[in-house]
Structure formats: structure tokens, C-alpha cells
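Below sits a lone chain in C-alpha cells, taken as the form predicted alone.
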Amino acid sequence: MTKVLVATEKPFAPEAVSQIKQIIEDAGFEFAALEKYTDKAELLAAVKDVDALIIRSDKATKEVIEAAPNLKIIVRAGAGYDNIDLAAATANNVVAMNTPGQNSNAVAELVLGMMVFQARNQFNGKSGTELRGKKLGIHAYGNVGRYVAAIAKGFGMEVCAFDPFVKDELIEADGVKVFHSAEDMYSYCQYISLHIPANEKTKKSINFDLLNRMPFGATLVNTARKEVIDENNLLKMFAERSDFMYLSDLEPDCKEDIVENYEGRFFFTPKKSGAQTAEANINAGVAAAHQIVGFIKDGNSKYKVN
């Protein structure tokens, strides 16, 4: 019997687990769960006889993959998949998938929530500013970017986007202004929302030259990955632009320097929170379960990433 393991150091909500279990068992598969584990050895032991694996932020390393000789598919419940060793998966004939779009609205609402929080001086009682009429640039117009655009338009913002992989007409159909270079968009927008993946081309690509092009009141919102930020340049931006603010859904490595020197100009969530809603938690887990059943039964590899 096909065995499916849900391995989550940070567990899904109970309702999500219940729905995942139902989907797996309705397909005639065996369901197993490893939750709140604290030692990698527990994960290595748990995968030894599984055919399929669902994870969240857990690391599917080469060691984990090679400890599972029956493993056919890993699904990361979420959009990012840099916690899966894709080379090891491919070398061991394991299909790796993500669940794009399932967390998108949750992340987008966090983006606008942080923007409102900062625009109102973190609700410290002092007069703030409004988002209406401000220009927002969306760097990468994927699933999350589209939701950000829709919500921001509701606030009355002028929404722009740069994404060389999305056709102009698709962006323009959403009432969003297209830019064909990041430099031009950053020069135009007071707010930038980052949604680029972390890869060899994008790591440390958000640098001083790019950020310093932003108009007065520059606010960078990062719900992507910290690796895309050149943190030395980030500190330089803080030092040279007293109007610059940085809002992030993950703490930068240079957090201590920022906290010590730039009070009121930053906000970092205590842990990655973009997908931390009941709805997103359920959506991503259920999608992962359906994708495993579709792959095992019908060979459907629509969301394969390796």
C-alpha cells in the first residue's frame, strides 16, 4: 500500500490534518504523520518506508531523500521550495512539487497590513500618512503579486509591476502599469513589494543602487526571501536615507544593527508569517494531498519543480 507521510516540525492546523488524512485514505493510501519533531533522526527514521512526503518549512535534504528508498514524490505545501534538495530528488527519481497560489491571499494581506502599520507610524499616536495616491511597485507579478495589486487598488494606490516573464497585456488587464526594468520602476514608486524567488540571479540583487533610486518616503516590503537583499547595501541605505523604511516577513541577518540604530523605521515579523492563516494552512495542505493522489494514480506532474 502506498504510504504518505506528513512531516511537519510546525504542524498544520488540526482541520487541515483531518482533511489531508481523509483525501489520502479515500485514495486507498496509508496516512502517517510526524509532528513537532526536534531531531533530524526522527525524520530520517520516519521516511524509511514512505512513498510520498508532504512538508512545510521542513528540509528535504539529500540525506532525507536517500533515507527513503521508496520515495516517489515530495510536495512542499507552499510556494517556495528552496528547502528541497532538487538535485538529490532528481538523482533519486523523486518528483518535487510545490503548491503555488494556495498562500497567495494570506501573503498579500500581510503586505498591505505591514504597509498600513508603518504608514501610521506603527500606531504610536503620532500623525502618519495614507496609502491612497501613493505608487506601489510589485517586483515579480506572480500569484502573490496579483493579489497585492488587487488589494492595493482598493486602497486607491497607483499600482505598477515589473516581471519580464509575464506578458504586458496580462498585467495591464488588471489595471496595473507595466515597467520593463526594475530600475525604472524603483525610480517611480515610493513603495516596493518584493516577490522574487531566491536563485543565483536574484540573490543580493536588491542593492543600494536600486533602492536609492526610490523617491522620498521609500518603503521596501519583503515577503519573499532574505537572500535577495544585499544586507550591507541595506544598512548603507538606512544610514544615507533617513526616509527609508524596511518591512520584512523574515528577520535579516543584520537585524541587531537595524534595531540599535533605526528605531521606528522597520518592522520584522518574529517568525515567517505570510502563510500563517487558517485558510492558507488548510488550502496548501489539501492541495498537497490532492497533488500526491493525482501523481500516484494518474501521473499528473503539473506542479513539478525539478
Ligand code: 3PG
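Right, the form predicted alone is done, so what does the form predicted together with 3-phosphoglyceric acid look like?
This part shows the chain on its own.
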């Protein structure tokens, strides 16, 4: 019998798990779950007889893929698939997919939530500032970027975007100002929200030159990946620009330095929380389960990324 494993170090909401289980069992497949595992060995043991795998930010390395000789498909229930070794998947005839768009609203709500939190001095009672009228630059206008734009417009922000892969007309149709260079957009906006994937081109691409272009009150919001930031440059920015603030859904490696020296100018979620809502878990988890059933039963490979 086809066996589907949900392997999530950071579990889905229970409602999501029960819906995934239902879809898998209705298809006549066997459902298994490994949640909150603390050791890679647990994952390696759990995958040994599975045909399909649903993961979140869990690392599907070459070792994990090779430990699963029956594996045919891995679905990353979420957007970013930088946690899957795509070359190893392809070499082992394993299809890798993501579930684009399914958790995007949750991430976008966190972006604006962190911005309000910081603009109000982390609710410490001191007089803060408002988002209305401020300029927000969305760096990469994909699914999350679009939701961020819609919510930010509700706040009365002037919303801008830079994304060389999206046609100007599509961005303009949302009432968003198009920029054709990251440099120009950073120079214009007090707020920048990052939505770029982590890949060889983007890693460490958010550097001092770019950040230092931002006007007074520069606030960088990162719900993308920590790898896209050049952390030495981030520390330089904190040191040289006393107005600079950094809000991140991912604790940077240089967290201790920032915590020690720049009180009140940062916020880091203790655990990656952008997609951590019941709705996002259900949307992404259910989509992943359907994609597995569709692939195994009908060979449907929509959303294949390798």
C-alpha cells in the first residue's frame, strides 16, 4: 500500500493533520506522521518505507532521500523549497513539489503585524508612528508580496514593488508603483519587505549599499530567508544608522550582537512563524495531500519544481 508520511519538526495545526489524513486514507493510502522530531536519525528511520513525503521547512537532504528507497514524491507544504536537495531528488527519480500561494496570506499578515508592533515602539507605551502615508517597497512581487500590498494599501501606505520577473502591468493593476531597480526602490522607501527566495543569486544580496540608501526611519522586514541578508553588512547598518530597524521572522546568526547593542530596534520571532496559522496549515497541508494523490493516481505533476 502507498504510504504517505507527514514529517514536520514544527507541526501543523491538528485540524490540518486530520484533514490530510482523511484525504490520504480516502485515496486508499496509508497515513503516517512524525512530528516534533529532534534528531535527524528519527527522520531517516521514518522515511525508510514511505512512497510520499509531506514536509515544511524540514530538510530533505540527499541522505534523507537516499534513506527512502520507495520514495516517489516530496511535497513541501509551503512556498520555499530551498530545504530540498533537488539534484538528489532528480537523481533518485523523486518528484519535488511546493504548494505556492497556500500560506501566503498568513506570512503577509505577520509582515504588517510586525510593522505595526515596531511603529508603536513594541507597545511600550511611548508615542509611536503610523504606517499611513509611509512608503513600503516590496522586494519580489510573488504570492506573499501581493497579499502584503493589499493589506498595506488598507493601511494607507504608498506601496511599491521591484520584481524583474513580473510584468509592470500586473503590478500596476494592483495600484502598486513599479521600480525597475532595487537600488531605486530602496532609496525611495522607509519600509522594505523581503520576499525573494534563497538561491545562489540572492544569498547575501541584501547588503549595506542597498540598505543605506533607505531614507530616515529605515525598517527592513524579513519573512523570506535569513540567508539573503549579508549579516556583516546588517551589523554595519545597525552601527552606522541609528534610525535603522530590523524585523525578522528568522533569528539571524548575529542575533546576540544585535540583542546586546541595539535594544528596541529589532524584533525576531523565536520560531519561524509566518505560516504558522491554522488556515495556512490547512491550505498548504490539504494542497500537499491532494498533489500527492493526483501524482500517484494520475501522474499529475503540476507544481513540480525539479
